[in-house]
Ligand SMILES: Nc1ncnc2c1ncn2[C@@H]1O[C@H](COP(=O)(O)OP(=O)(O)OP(=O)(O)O)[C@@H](O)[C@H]1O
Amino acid sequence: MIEARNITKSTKEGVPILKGISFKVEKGEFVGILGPSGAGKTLTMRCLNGLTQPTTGEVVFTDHRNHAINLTRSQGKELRRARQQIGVIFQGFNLVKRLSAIDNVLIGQLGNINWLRSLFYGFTDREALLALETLEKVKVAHLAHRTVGSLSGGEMQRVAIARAMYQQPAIMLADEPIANLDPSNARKIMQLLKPLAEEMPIIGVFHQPEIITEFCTRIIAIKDGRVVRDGGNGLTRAEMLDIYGAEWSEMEAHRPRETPPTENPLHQAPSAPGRGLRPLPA
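That one chain, whose sequence was just given, in the form predicted together with the named molecule:
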């Protein structure tokens, strides 16, 4: 579906940030990316939908019709057509604050409809109804006509997810879709994304290892611009130490012990403030 082939990215001054990232994501996968802050996760995601051009390497995206598009080489119309099929949930949502929630969702289809129509007329009643149904799926249909600027962080997050869903992409990129959410809302969002991953692969960046191990089918860790781990679900202590460094174990040592995790999320005790790392098997 989407493949990153040894992408690197340096700043204008020549400081390398991404130092060769490769992976391939197929249908049915729910990939969780983790890594310390500043590791280059957001930058990798940006390369995946062509918002940033990698310095070397390439990104190849295969669309619905099995048509391979090289995102690093394409421009203009072709790039736009590829982007239409890649849904993105941004770190920080980046919605249009002065438009209503439903209008923000409708924006998801801009790449698909006739652009002249979208300039002078806008959207049809049918499209609006579909958008409303999408909002209903993420449980915010009642906020459809509120301006996004007046919504809470969690509500904006849902609108951003609805926008990506309404776009009906072939693949979804989600950069920290549950950051800034309280633990129970974070779970609810993950439970929304999980079934979606069966229709389209999802690549998500998460900072909570326990969430990743619970929901994702595959875990990629990025550290210092490199993939340091790429494999199935389940993280060991040693791996966590490797990814987050010595500070992680220190942090863990000072964490208050909490109730052991249970399968039923409703029984989950509210986790301690902070990143909410749960002790992992050695």
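Switch over from the form predicted together with the named molecule to the form predicted on its own, please.
The following holds one chain only.
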């Protein structure tokens, strides 16, 4: 479980960016955070994993042993131990492209082994087997010994998810994990993430409202540094217009549209229900 308690964040000049963000996320929840550009979504995520210190307020994280840890007050070893239990998936994958997929998964544990082993990448056979099993869970075990630089974007994101899973975190944070993927691969990644919420809370920042309404159990909207919506996964166009303003019109203009039917027998059949992007209800 993780809870943000009225967190604020201002620039060095005193300009407020986050203006009292509060929410609690528990096991079984797959929470999607959305909002316009510059709303404070990524900054909120950085506060949740202890990378950024809020100006005021606090973030409380409950670890595997059910110990509540105040991330805004923790320092040094205590903070590092807490962050080792927070899995993070990045938009840009953050993988070492010259290393193999399995090596990238293994280095996710560098912070949990002694300095000598980490210096020489000294992993045991058991650790390597667990890494391979984790790659199997995200359906890329056959790519275990391929260098990451030779993989597709969707494959790299699967490796990144496996690396986060290998850490056996108590919570998973995903900062725009499908932003660089086409709709098909984005859907596959969401299909991998959703079942993980039964094991740990998952919080993700997304820019695809049609996808998060399908896969997330709860949607939090942030606008101008404040939570303006926190509820179920049903979103209407009216709500999206209220959240995004003029930016919503541009998002709609760039949304893929279904190709109209044609008499040409070579025309590709429409996608089956549940595939592609679904329109939001009015």
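Definition used throughout: the rigid core is the maximal C-alpha set that superposes within 1.5 Å between two forms. Only a predicted model underlies this, so the values are computations on that prediction, with no experimental measurement involved. Positions refer to the first chain, counted from 1.
Enquirer: Please check if residue 147 moves between the two forms, taking a CA shift of 2 Å or more relative to the superposed core as movement.
Expert: The answer is yes, as the C-alpha of residue 147 shifts between the two forms by 2 Å or more after core alignment.
Enquirer: For residue 171, is the C-alpha shift between the two forms 2 Å or more after core superposition?
Expert: It does not reach a 2 Å shift.
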